[in-house]
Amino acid sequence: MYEFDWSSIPGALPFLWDGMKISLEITLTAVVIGIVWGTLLAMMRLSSLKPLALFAAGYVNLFRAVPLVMVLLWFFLIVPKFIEQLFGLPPGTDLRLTSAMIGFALFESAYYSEIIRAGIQSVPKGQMAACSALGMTYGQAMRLVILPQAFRNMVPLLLTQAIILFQDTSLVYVSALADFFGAAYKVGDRDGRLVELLLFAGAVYFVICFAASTVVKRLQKKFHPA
């Protein structure tokens, strides 16, 4: 029968708060440039500019149609390369975070720009209609009257994508960057008390995405009370 041994996790506290401060640091970056240039997608596929329309379904349907593992490969590959040409860096520079927050950035924006996309056509035309007979122009009206109600019906679906990408960084173990996860494979395997580590490690994801799905029920109430 296996003996469970813990005696590896105090020690390894440190290391896995370094982790953890990684997978917080994709998750909050991948959310701010995902909501932004999500926003922008929305607004592209709901213009009567066919160009502009096309290029944002286009690239909606191939992030979604993408595994993210592969996007993070992509971007593995890819990036280091190109930021090392573009700013001349020398070769080996270590940029697999920054490639991380890129892939993720970019692949859940294509997620954001559908949440949005749904808030902002859950907005009754009539206001839109409304800013035009006030002289505001297209973006005024978006900016100053569609978006914020828009952004107010979608804040429970907004927080709820974040949780599931704050779950989805443990796939950059695909660069060997030690986030949370990575951590904790990291130190089970060189202790050679990896079912303890991954237990802790599944443990702590359960409670901190628990709380967090608490607290969005709680706005989701707040927001659209029954």
Given for the second form:
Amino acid sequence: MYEFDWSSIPGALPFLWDGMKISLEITLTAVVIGIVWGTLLAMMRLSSLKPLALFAAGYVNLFRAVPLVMVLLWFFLIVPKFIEQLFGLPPGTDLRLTSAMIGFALFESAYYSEIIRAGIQSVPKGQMAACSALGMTYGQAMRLVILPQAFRNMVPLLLTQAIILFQDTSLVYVSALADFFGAAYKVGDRDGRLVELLLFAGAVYFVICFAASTVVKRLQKKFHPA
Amino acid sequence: MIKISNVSKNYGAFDVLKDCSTTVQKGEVVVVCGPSGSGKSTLIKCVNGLEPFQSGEIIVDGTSVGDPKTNLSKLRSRVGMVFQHFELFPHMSITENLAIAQIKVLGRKQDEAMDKGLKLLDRVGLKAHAHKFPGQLSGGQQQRVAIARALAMDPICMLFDEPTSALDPEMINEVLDVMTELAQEGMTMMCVTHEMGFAKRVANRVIFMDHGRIVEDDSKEAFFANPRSERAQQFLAKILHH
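Okay, that one was the form predicted on its own. Can I see the form predicted together with its partner chain too?
So here's everything in the complex, that chain up top.
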């Protein structure tokens, strides 16, 4: 019978917290950039300008057709070299966090753009006609009327995607970056208590994501009382 | 004020508008009627360029709508339009609905736009609802707000696209009353509507459309007394029975 020994956890908490900060940092950057870039992609995809629409469709389909781990790995291999050259940094500078952020942001943008596209399309066409009839430009109509309504419809979906994204940040283990999962793994490995640490990490992920989902459900009820 | 010359529009092989020509003088009220699918809504949407057309020309107050060099936004800001489904902005209060285009398009100051909006809201009898949101108003009230929103831009003419078609019967009159008042004040109006009572009361002219063509374009007296085309006779016989 396996005997659990949780004693290595209390001492490792500061290290684990540092890992959690990295996970949260990646999540936050990817959500913010993902929504901004995703909105632009969605607008391009719905645009009547063919090259823009094609570019956005290609981008979204490419990223949605490739496993996230693979995208992350590419970015770990390519982005550091690129940034080193661009900013003249000494070779070997630790850019794992930066490349993780960029990788996640670009990957998530593809998913966010699909959510946002559906959100824009959920706003009745007459709204755009009304804006045009009042003399608003396309940009004004989008900014003042269409996107605010679209985002209001999308808030639950965007948050759900953020929760999935938070779970997916654990995939940065491929670069040995000490995010929360990575940190837990390292501590467990060091102390020979891998099972305990992974159970603990799992419990923490569960509590955070379950709590967040509950909040989303409440929001959903508030926005769409059915 | 509005001059439509030989306008045609098609979706692929399907002709929506065929060689339509008419004019609306300043201060004139023209009712456009006809069976559904006859192209009347499309025609009125061509007037402010919401629908593009392939051939012909529409001149509104000296500006050509179809000309690619025309600043359409600027032209539209001077032409009021009221839609079948109101199209108020649901995420803004009534006051914001009335003020937003005045501020963003005409560059008016916040206070000025609010003042103007409230005055017009009073005029359509809804001042007490200023702080509410569109979803809290009835269809008839929303449509009156939509009319006030269009008037807030000081339009040179107004286009109405079936303004009462989506309304419950008991709300139709409150909207028609506002439109009648507007007509009596001398507003140039082009109205797509099935409300023949309204046409009889306030229209100067009636245009009857069928299959994308303007079949009749006559004074209301002539139109209602003896429509020339068989199609219009049938239409009137059906619609006036109600």
